[in-house]
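Quick heads-up: it's one chain on its own, the form predicted on its own, in structure tokens.
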Amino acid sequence: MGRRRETRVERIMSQTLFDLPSPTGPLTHVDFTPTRKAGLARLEAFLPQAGYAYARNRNTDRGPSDRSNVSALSPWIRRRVVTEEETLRAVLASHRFAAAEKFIQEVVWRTYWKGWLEHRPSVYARYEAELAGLTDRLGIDADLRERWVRACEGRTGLECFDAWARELQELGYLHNHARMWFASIWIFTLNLPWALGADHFHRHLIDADPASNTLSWRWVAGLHTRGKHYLARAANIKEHTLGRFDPRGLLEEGAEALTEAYPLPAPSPPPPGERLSQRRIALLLHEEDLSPEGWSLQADVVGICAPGGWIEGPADRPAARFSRGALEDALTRSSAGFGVAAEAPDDDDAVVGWALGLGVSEVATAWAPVGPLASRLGALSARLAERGVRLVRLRRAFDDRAWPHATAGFFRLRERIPGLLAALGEDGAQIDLK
């Protein structure tokens, strides 16, 4: 694969007759600076609220100008600019487990979604196939296309939904409760296909990853846990937006869960992580894990690269801007930390040339969970192997411990959280937030 191409959905959006709504005023939000320093600063600022205060107040969406009741750490954790392990260590250094249990569970949810999809990669393949079919429909079904565009642009006439659509477009972030309301309204009130909604979130949210995003939309629709769906209710929206929105009489609050023709596949173990065998290696960074300082390396690093052409989405959107900045920050940190040059090759041909130029027989990279990046790494691995270079995909111990328990519902993994936390002390010291 070479440089990322514009998707058909993006081409359709660029050709639409509808323009984005004019802003009614500037939106303010958390400072999502895409650096490790900024992520650690956000973590430190949130720590006092990570205990009982978070459990009491987390469901309230106060609007984009006030995110003090949630961590807003997800953009950094999603790319492991700040990792789950160090987040959990920091929280446990400030709170007892009982006080911080709800926040700890929220961190582990992202691990659960990834592990669940690792055991059932065909579910993501089905989503991609369904999205491709819907994209074809958008080209010929004028009614679907117009309703979809109006929802994406925030022109539905539902005040709460349209406000969240604007917030998503401009900031790339929504409160988690608002995401659930948005997805439910999209599916059950606006009667739009869930896969188009999941794609819309994936292209705009600065913290979207394939597993959490796709499976959360399936959960709202009632497809993840068959027959158990999530319905947005006007009273709940009014209460948890502190009266900012009150869509009484405007929502479909009695809809049935969606169904699909095929059963969920039985879980099968994902392939194991790989191990380095050479002393002299190069590093390839990608946005699934941008803390190579924490990888298990016992080798001499002679070069580092991060393919710039792998960033998804239009360059001017918040999600792509965050990814690009996070990659640049990781390259700078890694170059200084390992004392080697860092490069940003444009495409896979350039990556192969880079590895051959360094004269290495192994390139280490982070494990990419099921999704587009995993597919890219698979294709690149084959290309490198043709030239005698092995791509070694390293998986973190935290995932190896957690994923085997992510085969069914979250409860099974939740029971294992104390053991996962106990194991953190074996992996290294507490992080230094200074």
Ligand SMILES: Cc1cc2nc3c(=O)[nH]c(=O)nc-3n(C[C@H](O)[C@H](O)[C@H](O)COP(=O)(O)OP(=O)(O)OC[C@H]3O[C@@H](n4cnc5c(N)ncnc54)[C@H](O)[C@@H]3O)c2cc1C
Second form
Amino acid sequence: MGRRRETRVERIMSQTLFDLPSPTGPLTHVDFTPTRKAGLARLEAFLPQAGYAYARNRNTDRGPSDRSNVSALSPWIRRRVVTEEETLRAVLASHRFAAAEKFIQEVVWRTYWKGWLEHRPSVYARYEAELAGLTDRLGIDADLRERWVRACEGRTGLECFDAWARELQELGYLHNHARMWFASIWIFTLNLPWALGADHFHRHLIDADPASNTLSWRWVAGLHTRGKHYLARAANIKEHTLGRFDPRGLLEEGAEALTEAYPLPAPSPPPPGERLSQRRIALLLHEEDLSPEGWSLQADVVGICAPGGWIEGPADRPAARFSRGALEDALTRSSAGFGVAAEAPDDDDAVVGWALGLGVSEVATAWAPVGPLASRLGALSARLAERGVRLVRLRRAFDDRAWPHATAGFFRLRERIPGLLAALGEDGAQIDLK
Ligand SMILES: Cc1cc2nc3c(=O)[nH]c(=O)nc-3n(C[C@H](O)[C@H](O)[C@H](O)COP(=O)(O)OP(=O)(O)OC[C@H]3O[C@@H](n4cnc5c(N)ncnc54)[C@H](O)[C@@H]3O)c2cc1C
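Form predicted on its own done, so how does the form predicted together with the ligand look?
Next comes the full complex, this chain leading.
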């Protein structure tokens, strides 16, 4: 696997030394084993809760040792180790639509964020530029750097915030409500830039997703639905943490929404998914879709690879550990399924060499929505093209059906949910939960 370069933010963080509080012992949590088998087992175990029980109980953050009121499926769904379609099919096989509607809507929120950003890639480019500017500032602004490090390390003195910061660092997972409170406190109580918070989440969350994460931070800040922000309130935290935390009098509960100079760009449809033209192809796997058994390929697969050097973040973090395991699991499964050898080339040169060695003129891969992987695929596509090999980015029918409705607010896509679910039946394939 290729060596990863430390990011500038990580370098600054490692040079900033504070006394860390000694943790009170390891946190216990859901078993995030990065295999499809474990993801399907988690789905099966959660199914009885996915109906009215989820609608009633999902907002309570019971703490890391009890995640029974939410699915905790996000690490698998994020990488499509378990797909949205099979999750929705399984839920509908266990519950009537009315009972499971809330859970179904939450799954579709992910689709919404992905589709929305596909229509406005410049919002992500601006986030990256803003982050680069802030990273420069961290190098020269000692006050900002100290406040940022304290927040990241969970040493602000705000008990709830510090507990979530530790949970994030150790486990890579936070309950949805805790993510909202954390982001809101980061922005409105600690007065830290939202883009640094989004970056901190992105580097630590085990389900880190460019669209869901960046746009959720913007939503909390009041930049997604302009002027409508999310303010964490002490009473709400006390109620929904079952009294574990009570930050009364400590939060900024009257702050105004953030503003930014740029208007939101008008939506512009993403380019269409691409199609294979050859009968003999190779497959390239990456973290946007690790279920190649669900791609409709009408071709002979002669080789499979997954570039190991593409995994983000230090190897000992929960997110990188999950990514590495999930890639290895997908390679093993698909190598056995297609009956071909699996490789893990280090870098783009090695991928080009691998494709040429197999003698293919097309390499199929999953569509990568806006984010670092899309940029990597763009660069690799150009390298392969120089050697006469076409990189074909395949998009799932589910995304093609949903994304055109993710151009404005969530409600527009929500109205389309019955149609999306009806189409799942047309796509066939019942899920096997064994
Ligand atoms: C500031 C902030 C940052 C976030 N960053 C991410 C991220 O990087 N990656 C990520 O997958 N989710 C992100 N979320 C959304 C949400 O918090 C997580 O998806 C959810 O908490 C995962 O836990 P779960 O699997 O138990 O969810 P459940 O409640 O069991 O939901 C089932 C599935 O639906 C999807 N989902 C649920 N809620 C949302 C939501 N609000 N937005 C998008 N998808 C949703 C997830 O795939 C989830 O696994 C973020 C939310 C906030 C407020």
